[in-house]
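Single chain ahead, by itself, as structure tokens, in the form predicted on its own.
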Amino acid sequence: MGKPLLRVGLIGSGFMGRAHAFAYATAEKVFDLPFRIRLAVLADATPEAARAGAEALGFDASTADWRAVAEGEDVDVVHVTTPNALHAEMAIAALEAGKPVHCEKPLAPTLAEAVRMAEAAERAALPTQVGFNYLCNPMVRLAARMIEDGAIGAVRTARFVHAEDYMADASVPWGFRHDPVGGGVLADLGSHALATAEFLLGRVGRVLGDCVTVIAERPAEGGPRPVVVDDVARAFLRFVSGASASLEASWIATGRTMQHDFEIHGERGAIRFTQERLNELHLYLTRDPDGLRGFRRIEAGPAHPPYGRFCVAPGHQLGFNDLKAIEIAGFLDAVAGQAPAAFPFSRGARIQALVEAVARSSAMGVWTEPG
């Protein structure tokens, strides 16, 4: 009871927004957090939506005013999870009232109002975070840590794959994902498979892109609306350790509903993993003697922090919104000031920047360098 209350404020009541209440709800049970949690305010956009949020999701109050959240007295940090092109505004206002902020990805639609938030949160010096929650899975940080101490040695080649089949139907109607500014599955879920490229591999120094829009046009009130952005987008990288990579995101590949893969390949093993078995890693040794060569499946489990916090027992796997509750525990931690942000709004503008110079160079037929 000596911990200080932290007034939890959200922005937003969709899938995101009830990952991100259910994350607090798990974390303040996991994890030894540093603050005692109060889900004060849910904002949505009519009064109605808002109410039945608050009261699904256990918030103490509801109202369709964001700025209520963003700047209200009674909100101690600011979640946003409303869609993309609301993020900047919604973000830079918490920020200014002093709020700390998670933010949904992609951060922003564009990277002028992507850098805007980082630059806000600079001013402010305030921890925030943007929600690549993939990240926190204790199998892909075992993987970040393996390429880090050379288990595999130099990394030569990769592969990146993040594909789902939501909008594979071309009777699912026009949406905020098809505006042209900021849309397509490059942003929605290639900047995922950029977030994973770069925290495995580190910076990547440029681009050659192919961005393809397959659905020409979808329903919408009044008629057909022609659709612009891209349905698949595919790039090859190159980082500047030397690797090279080919990165592909679909949101039209059916049967699949959530791939998130990697394939890395060194001089001495590989490793790969799929986010549909996310609690597995594999990985090959060529040390290993002839006739036992293969790739070996590592199952995740207590020795891999924070699995035991969930979970004594390896093999009874964590989900999705676990790896949201880690995410959350991460972000309390640099708010308390006892952790570095894990990934903050400059590294989410570093990831918008990938997303543009893919699209520049799609657009005009050349290697590019993010700007």
Given for the second form:
Protein chains: 4
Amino acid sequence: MGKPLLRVGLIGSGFMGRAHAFAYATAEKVFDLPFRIRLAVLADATPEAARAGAEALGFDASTADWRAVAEGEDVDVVHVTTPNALHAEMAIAALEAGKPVHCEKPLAPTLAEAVRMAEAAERAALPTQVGFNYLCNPMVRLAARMIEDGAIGAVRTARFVHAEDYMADASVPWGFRHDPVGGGVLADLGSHALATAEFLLGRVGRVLGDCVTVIAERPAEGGPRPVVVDDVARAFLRFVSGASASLEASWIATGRTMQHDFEIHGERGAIRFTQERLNELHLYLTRDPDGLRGFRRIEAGPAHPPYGRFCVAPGHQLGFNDLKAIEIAGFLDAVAGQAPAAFPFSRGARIQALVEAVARSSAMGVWTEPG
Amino acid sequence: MGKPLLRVGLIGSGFMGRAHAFAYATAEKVFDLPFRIRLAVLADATPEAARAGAEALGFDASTADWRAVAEGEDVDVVHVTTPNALHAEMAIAALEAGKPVHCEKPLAPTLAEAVRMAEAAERAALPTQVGFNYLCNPMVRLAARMIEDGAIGAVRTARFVHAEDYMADASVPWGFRHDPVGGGVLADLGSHALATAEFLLGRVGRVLGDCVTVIAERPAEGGPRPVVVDDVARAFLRFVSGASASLEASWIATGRTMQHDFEIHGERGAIRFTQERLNELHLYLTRDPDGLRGFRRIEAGPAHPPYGRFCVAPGHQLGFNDLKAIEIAGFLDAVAGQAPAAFPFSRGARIQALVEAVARSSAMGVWTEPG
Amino acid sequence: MGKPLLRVGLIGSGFMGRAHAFAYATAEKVFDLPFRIRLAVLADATPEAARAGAEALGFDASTADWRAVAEGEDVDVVHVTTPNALHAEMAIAALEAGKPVHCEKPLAPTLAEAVRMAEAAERAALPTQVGFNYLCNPMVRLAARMIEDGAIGAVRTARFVHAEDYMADASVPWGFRHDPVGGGVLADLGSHALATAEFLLGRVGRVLGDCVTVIAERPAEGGPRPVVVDDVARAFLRFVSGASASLEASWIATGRTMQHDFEIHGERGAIRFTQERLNELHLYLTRDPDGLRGFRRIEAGPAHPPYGRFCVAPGHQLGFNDLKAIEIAGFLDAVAGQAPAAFPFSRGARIQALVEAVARSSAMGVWTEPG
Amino acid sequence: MGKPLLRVGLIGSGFMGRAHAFAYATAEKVFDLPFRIRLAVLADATPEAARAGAEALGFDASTADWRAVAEGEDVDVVHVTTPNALHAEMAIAALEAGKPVHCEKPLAPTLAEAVRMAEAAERAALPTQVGFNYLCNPMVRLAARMIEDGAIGAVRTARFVHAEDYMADASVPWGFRHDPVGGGVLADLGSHALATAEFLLGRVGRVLGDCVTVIAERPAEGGPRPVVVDDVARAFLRFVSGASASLEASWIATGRTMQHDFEIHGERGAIRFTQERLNELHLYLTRDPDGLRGFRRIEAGPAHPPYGRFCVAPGHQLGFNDLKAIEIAGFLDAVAGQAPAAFPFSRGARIQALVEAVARSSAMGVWTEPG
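We have the form predicted on its own; now please give the form predicted together with another copy of the chain.
Zooming out: every chain and molecule, the one shown earlier first.
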């Protein structure tokens, strides 16, 4: 009704670009957004790709010139879902043009670029968001709230894993994720695990890394091309709180498609989660009576906001795209000035600092503080 | 582009009405629908409810006169999501006005009404659909395909359950689901289990029922009101194929929020599923080597259409609203004449025949054939 | 030290005979039994089988004359683990010779024989025990105690299953379990499920059965032999308490090796168990806070007697043979007059009455009271 | 019959001493052992404890002088289950007296002592065994065999965990496990995880450790006593094969009672196991058809030797004490010269070398090779 119109620009129409468009469609129905939404312009690498994407996803216009989105007068907010080597230039341009920016993770190939992006956001004093969407899961938020409220007492130890197997087959060709700058599983998936770790347990003080390249070359045009980035990356973490943890990121974890897991042990309880069953959280409380203690399986329901926006009955389950819709809705609240951005560029740069600290630690074989 | 416009009318804006609106928004992005969609008119019981619903869900117009939807010139297809006592009149009016109809389950309070609806659909020669959305799950469809292909051999035995606990608390007040005509858990949830049973194993030849009222009265205005409908309904099933099965529907299954489960035993394998983990199917094959046999947990992915429309990577998971979007997309394919309707009114009437057969069998205490 | 000697006689050295001998060895170490144990005499069908069994299992003597065990002066208690057609004669002889008897389940092929056995036990005023060993599981006993204490409120509904697949292959030859008298899965496995049902929920008032022969003939010497006993048996149960339940027994449940499961829904909670994970019990309590409710997985430990006799630390797990040792220890307590027998012949006869009621109900197609 | 007699001596009658006695009782029945067994002499710290233990566990004689067992003429094999600071002196004495020795894990508080023990075993040319009993699980052996046979291809990555919570409560008093020499969770539980790691994946070439003391003091007589040993110990492992892994040992993992887990990713498959469900192994094979891949849950059965010795039917489950019986039976085969010892002192010393390497690495913060 009286809501202002928000004209959305999207750069990139691949996996994540599509997910953003889906998320807008869902968010518009499910939430009481502060804006009327118009999917205004979609940019992609070629005019054809842009046109096809715009048609499929319902954008009014398309362009092969990303600046037409980042700096266009007919665009109010910008979503960047291109390969991460391109994030900085596009996002900074959009910010300098006065537009809030949502950028997919990892924020940038290097900490230096990520910091430039965060600085641009601060200069522009505009809301930004990085797409660490697993943190939008109501069950992960329940975990965070319980930890914060002391339900499991002071946290002592934890484990974080993000393991998939889409690179397990050595015949998967060399791609941008194998680029020595910004590539590797640590950046791609480890960033998710690191984001979850700090989301739940606060700042990491130092890390000890172990990054391993397992598949030394991959097919490419013109013959095999060497791979130097990590296929599995591990780290020990020491939090400022004193808690300690381990972390693993792998894209060669045969048989795993989405093992974004954590297990957290506190003085008075424990919490377990796996993204493989993303609508469940497992909670253990030492205060339960002797002989009746055990991890309880809590199923997502209206008691876990914003689940109830999607469905009034418990147990019906959210999917991946629903988490993305929650993320978008949060971004729009920030754009409207109704709430702080959940995961602004400054935090994205922080994750990049952790990624580089793990990599540096692994290379040097010593405990390292994030820069 | 050149796609025709489809103007959608919705009657009812409760839980299911909202789900239909969500589903359209998702389906439009995710699928290559045969139509451009306009959410045209929403009808609800009062002008205020209708207006609020239309605004929240993005309909162009609202009305308190359901006939303005069912018979309106500016509506191409009609969705009926009102309490089931109202389905027949609304759906038949819409069919007689020449509009394809999607109606929530159960189709009608009585078989007689359901048959009238199916006859109206046949007379009108229009596509219809009943909202048995669990059948739209790619994993349930995988189960059906495997059974049909003989992967587990001839099916011998099975179990079907649909158990929730939203009526377990005796203080839940008397409502329309407790109406002696068309009420009870057998109609509400048993219909889901029966639909799944016939979807997977073909026609049921006879049933032996056991329907039990557990909570004999419920709070109502003016004091407690007696309940005569079933809180738990069970049945033995004999399929035309020779297979036998058990079935249970319960809305007092304390601790269960969405236990739509099945387990099917064939000569050469078995299949298990639970809606509590709706992105998984468990498959057992006797042909696996001795010592290495076991139920394998298959996670939903692009190999299970139309999962890939939602996400190109496996393991990311669909949610309840995604299943609803699949259902809507199928309906629209039928409306466009591109595919038969997956679950037309005739099948909805069939389910109602099974519901009544179970109830009648329970009352008489004898094996009964569906009418 | 001053403990009296107990000379044990065993008739039958097959699967269950071996399990009894194992159980004595374990029980002697694990428990503070009221007796010193001597495995005195083992009888089997032939002198050779008896001698081999005695040697393997550590019995002092062997015989092909079962009466030498049942009536022998050098035997104090008798264990009967022969095919169930032989139970009555052997057990009654032993009782008449003044010996407490432990007999494997099912107690006898017919209720009439089972009643004769129970009467003989009563006449002899001697302790007897039937081998429903799943009831000896500390976690099943925890379930029973919680139900009795009202932890989940009044029980409303339940499901009981005992499903395996050792007869799923149609090439398994005809054997004594296929004997029209006393054979079938209802007697073999359904008796376990029925024993568990009454153990947890008290007396069953009436049943409605559905017994199905699926594999109509099996290989035998001289050619295929017809099978008339049930391969799957189902029943609805109505308990005297008012609770209702379903029950299934199957030996053709492809993929299942030991699915002795139950799920019980009460007014204020629920309990779930599967023998597939026999060291766990799942408990749901409605009094847990909103948003934090869920089935909690309780792992067996010293808080669940007599687990602590086997291991002082939780989580180490008991196995099938340990359950058998608990059963034997209970029997010996009864023999010593220190406790009532947990599952005397009278209860074994009761289970047989239920078995026959289900079979009769299935044959007649009507609700039936156990005789 | 003609089997030689074996007179067993046991030093220590605590948790593990009892388990050894239970294991002999079971092993004697379940296996066809190469000896007749007599539990001859039990030694404990005081005459009273020894006498009580001997009576409870069925030993012929008792003594407060451990040398009477280690060096006694009436003892053929010696079991050492005392606190690990005492292992070396006792075991070496027994070996020097010509007796095969079974010693509980960890072998000794220091590598130096463990090496002395291994050298004594070699000098004596007698069979020895260290009690890493999880390796006796048929499902763990199945995992080892599959890896060896190449069923999952070359192993790339793995995770090993052994987590319990028996020290999670800060009020658990200071005990011998907190002794700066030989104490800590790395020695106590990490040794199990390390043993499993090398059992499955071969020799570890280097480690990077992270050992953390979480609870800095514990109650003791006379007031709180500082704790310097680790409560959680983690390591990255690099195997000689090239595979890499992470490992965690914790005794403060609130909610976990027996999480001895591993997950192994190979080129063509993966294997998962948790001791919490010790009768299951989960196997993933990439060669399964697209859309039908998934971890299959293999349940223990006669196809997994020596399960069939315990039970002829699958799914009945082994318990912790059964694993101990398998371990004892293997030791006796070694004593009889029928098979090599599965886990001799030399391998126990090797585990101790790994333990110390992890501790040293943690203290120095650098990758370290086991000494």
